[in-house]
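What follows is one chain in structure tokens, specifically the form predicted alone.
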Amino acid sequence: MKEFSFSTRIFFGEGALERLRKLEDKRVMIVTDRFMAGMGVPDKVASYLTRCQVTVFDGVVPDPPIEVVAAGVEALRDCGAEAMIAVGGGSTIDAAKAIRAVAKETLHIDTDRWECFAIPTTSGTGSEVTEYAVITDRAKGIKYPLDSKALRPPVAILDPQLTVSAPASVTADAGMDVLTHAMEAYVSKGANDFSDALCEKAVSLVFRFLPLAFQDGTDLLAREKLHNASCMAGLAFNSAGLGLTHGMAHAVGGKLHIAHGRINAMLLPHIISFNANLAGVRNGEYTVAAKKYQRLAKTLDLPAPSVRLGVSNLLREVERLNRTLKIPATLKEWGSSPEQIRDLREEMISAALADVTTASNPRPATAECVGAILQKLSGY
């Protein structure tokens, strides 16, 4: 028996922030980062909270470490918050989820009854609707994926106006994170009819609208469609799981300090090839993943009269999109040295295999397989 469910209420489109006006007579803590604070985004959100007492915690940093979560819990305790609003990218929403969960355990606050809002300002992680969060242990150089239904935000607000200020590089990285979520969930061991439908729609939206948003950040239609795609992909992988792309991205990105969406984009073509395993086809028996990649190629109107041609054309289309978005193809192009990769190789392989997302990859991965992919990714 399988299950597909989500408890998050989603408000989307222009004017979605109006939903905040229903908050009355509450002590509210807005969780964000200093960049968003400097851009005045928390102030814009606070303008809808005229009947609330608002405190802003702007201490979130990319790939939030354990220390940021602890600081957020302390800020929450000091202001006596009764509601929380996370405003920012995936790192901010992940940090807010962790703060809420830790506060429940350490301060004995029934945060499950709180009104909590996730308001993404990038179209990437889908964190506003998932039960996952990624927290970093900087001392060990490891990213830890947290997984609990208690982490799901009760309300998500998708207002495309808040994504307009995202730089082109951030738009590219975040958009490729969306594509990776959708393509991994589509072939994941936990894939189902409901998640597949969301994945197919998300993939088609990304290929159509990500280049437009990258070229013109003020294109509000493109921004809205990417925001919706991000949320759909989040709902899909929350049900179906992810795969080796994310397992390796957490490991390689954590060790080499590469933005999550970017390293996902760099890895995705290699993992498509690995999962499709065209070289291992015997007697015309293709893997389920290969057949589903062919179906995605058809969804994108790419030539796919056979499984082999469909996979090949899908792979080339992903590589073409990466080039359009100016994403490096190799770690060498990114700037990593061969010595750095060699010294961290075994640690990255072990971390990738131990990552919770790797378990749902459609093709089992061994240390030898991961090492081979890492070698191809390196460019050396």
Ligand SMILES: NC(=O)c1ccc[n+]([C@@H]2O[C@H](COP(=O)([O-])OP(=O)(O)OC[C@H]3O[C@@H](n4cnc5c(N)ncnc54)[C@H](O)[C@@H]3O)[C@@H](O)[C@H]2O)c1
Contents of the next structure:
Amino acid sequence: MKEFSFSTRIFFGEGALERLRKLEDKRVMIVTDRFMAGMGVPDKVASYLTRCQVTVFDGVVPDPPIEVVAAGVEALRDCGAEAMIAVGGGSTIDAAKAIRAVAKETLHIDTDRWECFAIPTTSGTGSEVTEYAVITDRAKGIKYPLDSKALRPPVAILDPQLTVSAPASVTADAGMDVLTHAMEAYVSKGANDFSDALCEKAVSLVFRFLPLAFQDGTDLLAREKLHNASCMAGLAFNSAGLGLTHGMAHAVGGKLHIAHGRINAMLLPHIISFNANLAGVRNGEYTVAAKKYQRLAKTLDLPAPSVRLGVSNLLREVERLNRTLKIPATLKEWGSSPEQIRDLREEMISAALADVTTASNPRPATAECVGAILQKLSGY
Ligand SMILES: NC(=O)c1ccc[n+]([C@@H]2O[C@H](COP(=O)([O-])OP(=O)(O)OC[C@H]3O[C@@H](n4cnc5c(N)ncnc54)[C@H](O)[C@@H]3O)[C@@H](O)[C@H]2O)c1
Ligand SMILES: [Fe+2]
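Mind giving me the form predicted together with the named molecule, seeing as the form predicted alone was just shown?
Every chain and every other molecule in the complex is listed next, the one we just looked at coming first.
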């Protein structure tokens, strides 16, 4: 038996922030980062909360570590919050989810019944609808995906206007995270008809609108479509799971400090090739993943008369998109030294194998396979 459900109410499009006016007579904590605070984003959110007492916690940093979550819990206790609004990228929304969960445990507050809003300002993680929160353990250099239904935000507000200020590199990285979510969920062990439908739509939207939003961040139609794609891909992978791209991205990105979407983008062509396993085809029996990549190629109107051509054209299209977005193809191009990669190699391999997202990859991964992919990714 499989389940497809989502409990998050999604408000989207022009005027979606108006939903915040329903919060009345509450002590509200806005969770964000300093950069967003400097741009006046929490003030904009607070302007809808005229009947509430608002506190801003702006201590989130990218790839939020445990220490940020602890500081957020302290701020929550100090202001006596009764509701929470996270406004920012995936890092902010993840931190807010973890703060809410830890406050429930340690302060014995029934945060499950709180009104909580997730307002993404990047089109990337889909965190506004998922039951995951990725927290970094700085001491170990590892990212942990927490996973619990209780982490799902009750309300998501998708206002594309908030993403317009994202610089081109953030747009590119986050957009490739969306593509990776959709492409991994599409072939994952948990894929189903419901998640497939969302993946196909999200992949089409990313290929069409990500280059436009990258070239012109003020293109509001492109921003809106990407924001919707991000949320759809989030719903899809929340049901279907992810795969080895994310497993390796958490490991390699955590050790070499590469933005999540960027390292996903660099890994994705290698994992498509690994999953399709064209070299291992016997008697014309292709893997299910290879056949699904062919179907995805058809959805994108790429030539795909055979499985082999479908897979290679899809792969080429992903590589082409990476080049358009100026994403490096190798760790060498990104600036890692061969010594750095060699010294961290074993740790990265074992972290990738232990990562919870690797378990739903369609082709089982061994230390040898992960090592070989890492070698190709390195460019040395
Ligand atoms: N919870 C999930 O399901 C899930 C899924 C994938 C990734 N993640 C995690 O999410 C994090 C990445 O999130 P992200 O890609 O959204 O990036 P991010 O939240 O780390 O933000 C990146 C940078 O962009 C800035 N920024 C965000 N929105 C902006 C805007 N509108 N204008 C200008 N600057 C803006 C931020 O201040 C930050 O400096 C990683 O930690 C990753 O592991 C979580
Ligand atoms: Fe991701």
